[in-house]
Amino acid sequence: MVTAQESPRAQVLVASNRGPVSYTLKDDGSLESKRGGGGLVSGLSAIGSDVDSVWVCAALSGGDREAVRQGVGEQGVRMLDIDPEVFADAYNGIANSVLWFVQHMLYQIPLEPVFDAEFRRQWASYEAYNRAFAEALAAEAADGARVLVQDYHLALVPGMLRELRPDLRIGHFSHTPWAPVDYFRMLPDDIAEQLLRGMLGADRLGFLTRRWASAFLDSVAGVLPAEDGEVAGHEGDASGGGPEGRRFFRHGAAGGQGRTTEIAVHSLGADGDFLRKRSHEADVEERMAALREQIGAGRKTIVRVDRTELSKNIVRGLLAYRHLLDTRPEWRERVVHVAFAYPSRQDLAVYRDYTAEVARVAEDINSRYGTPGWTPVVLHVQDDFARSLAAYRLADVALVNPVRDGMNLVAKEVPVVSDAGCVLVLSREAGAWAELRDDALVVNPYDVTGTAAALHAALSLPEGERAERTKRLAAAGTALPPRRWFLDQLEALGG
């Protein structure tokens, strides 16, 4: 067992699957380094020099295995070498195609899933990969420390190092969505149990929405036996703010010591003051020029930015933009969908032929419906943050339409960048929708002709009601940054 007296160091630890760091092997066998962003990096830095930190993370890639062999690294930052056939059934085999098609419920049920032998070893892999963050944190934290987890990956994290460290404050938080019971009980029930135990480790659970918060209770209540403990407090407002939003999971005697976990929301918000400066430096100028020529003089636009995750539904917004053009046909030649979808873990197999899909229906509507001065879809599939940027100041309309969605940053991201003031059509399975719902145009994301009609009705509002919306979904975006968000959930920890 580790204990805190022998590595009494960080004082705030934040374990996650990708680190702020990353390293690429260059051919005369130098590594290079590449500093990453986010809420997380920008949490951190704001708890100030005084604080001991570290943040835990695995190494990704080969560069980033190399540099852990080299002792290379950064100050604060552990990078973990661990078995690339590990990481790969953890990640990949657990994380990704079993964890993640759960809670986004995207299983194409008559043949899917299967928990054969194949699942259980792979499962001993997520249990390894948990095992070294939990022991890696152990060995870091200094006595009382506060450690923040995130996201599924590491869902056995706090549960694992509880056992070893009781004396930690520990949070995890989870960036998707939590899938309703009676879903989430496909799984096997050991696994369903390992995994609400796991979680339940921890002092305090974050999600992103109250609906999420609440489905996760709904497993809990409908998983563990009554003797693990009871869900008590009141709903409320699910903030964590009073009496009346707290929850909390009661510990019974296998839980230990009359221990509680608190269930909390904390709603992540764009980063408004960093997204206005950096929309207006020079590359996103450029991008926009360029943009401007593929679009055409004129003409509205429709934009959508996205990974080519299958819950995102971009296929199902290009249909939606083929059966505009179809019934609406004052509409052809005066607007183009400029649609980014930036390729997303193309080593697996339902990722390549969903991404194919996506580049062969925008094709379909070019070929069907384009002319020589016209292009209806404008598909980039190269990431490109400032063309991204680029595309957001020109939109009229934005189209997020994921099938479901733990938040969906560029909801909120658009309204504050665009120039004009844009349309937001929003899917009612996003997380933002609960924020947004009042000033976005909510769509049925499986309704291909409903998804249509509301493009319609967002390219007809008028000017004047567009900037009135934009300005109150910018605010409401914005109204939990993420610096203090991070630093939300670290105060609740105490200390």
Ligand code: F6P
Given for the second form:
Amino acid sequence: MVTAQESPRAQVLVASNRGPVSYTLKDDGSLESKRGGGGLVSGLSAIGSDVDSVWVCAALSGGDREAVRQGVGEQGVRMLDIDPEVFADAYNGIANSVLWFVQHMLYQIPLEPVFDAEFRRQWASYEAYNRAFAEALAAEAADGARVLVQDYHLALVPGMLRELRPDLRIGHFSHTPWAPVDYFRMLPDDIAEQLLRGMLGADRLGFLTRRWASAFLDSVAGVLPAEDGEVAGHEGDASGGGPEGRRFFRHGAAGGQGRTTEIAVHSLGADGDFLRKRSHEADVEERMAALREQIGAGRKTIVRVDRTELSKNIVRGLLAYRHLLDTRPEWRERVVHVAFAYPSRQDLAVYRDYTAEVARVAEDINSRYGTPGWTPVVLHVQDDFARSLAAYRLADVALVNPVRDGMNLVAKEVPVVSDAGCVLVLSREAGAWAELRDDALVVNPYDVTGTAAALHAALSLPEGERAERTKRLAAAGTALPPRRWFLDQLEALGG
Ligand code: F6P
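For comparison with the form predicted on its own, would you give the structure of this protein in the form predicted together with 6-O-phosphono-beta-D-fructofuranose (F6P)?
After this comes the whole thing, all chains and molecules, with the earlier chain placed first.
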């Protein structure tokens, strides 16, 4: 164990379900490693070499488990080989099928959710999986280390870790939205309380927008009994302090009298420098040429890039495009909808069904309107980052219409790399709306005809205005790059 005295600044630990590296077992028995990207990777790279860091994550695949067993790994990464059944219950059963559904409000309410004995069994696995993380962090952490726990997968970790190591500074960050209290308390009362208490074990809780932070505080006020403590410094409350109105939970006897948990907002922006450079590399240029060919000369392009995720609203986006072609025949043959929908969570039947529905609606549009020289929807499902960047550069319109989204970085990335300016059609239910709404065309994601009207307006926007809006969107979207997001949280945590 490294002690605080040996390390000039307090050690930093990150905990997340998905780690920065993954392994594939090849036919010859060797292991191939692949590094991922994202805000945490770039944030952690910014802390400086004088700071010791450890990233605790779960082994997700057979390859990852094999790497753990063989002792293969990267310096500073500790992968946990949690029992595969426990992991599946915790990740697919609870995190993806319950917590994700609650925070994104995805249930078809007349029939679900059903919190039965099977749910209770899976919940016990979720507890065990959280405990494995808490124990690993407690074992790795130096005195007074700073720990940044990520997301709904690990909501119980702060409370468990505080019990094991009260000396640590613990932060938790939610990358998702937070549900309104009436939706959140569909969870069984004891489970809702356990989740909130688990998170409140942290010294700081971070959210992407003020809206999600406020919804969390509403859940705290609506679910936890008074003995647990009270919410202090509400928005607009003079006791809030500071221009942003810092908010706190003051713990009562149950959570450690006198202790406070700060509820903070840290928006996350696009990594402008990286994107501008990466989007001009040769593989992106190649893919631009291939896409131009598929689109056809002189046509406008509506682009969307998503994981095939239930909350992304890809089907209604296609229906809006179909309505545009129906009601505005002048756009037929003159526009192509380039939709990249990359597979996600295919272990879950509801995701597989949704993926199939996206393909079915795309095919329906193509067979209804397509002509020998024009394919109205170009759908790609094979994940290809270089091709995504190529589409960003070519887009005349970017469609980002989630029913609910913590932030949505695509909305911030497209304007940064767009070659000729791009109009952003943006859902008011995406976290990014708070920062981009002035220069986007804003839609209600459920309103298909409204979205079609916005697509028409976007395609018709004069070039000058489009360029001006794109400039402002790029500036707003890169104002808080991942490094700043990460370092601000660390600094606020102290140590
Ligand atoms: O939106 C929150 C988030 O944790 C993202 O960071 C990530 O893209 C996703 O949810 C998790 O996806 P997966 O289940 O594929 O790890």
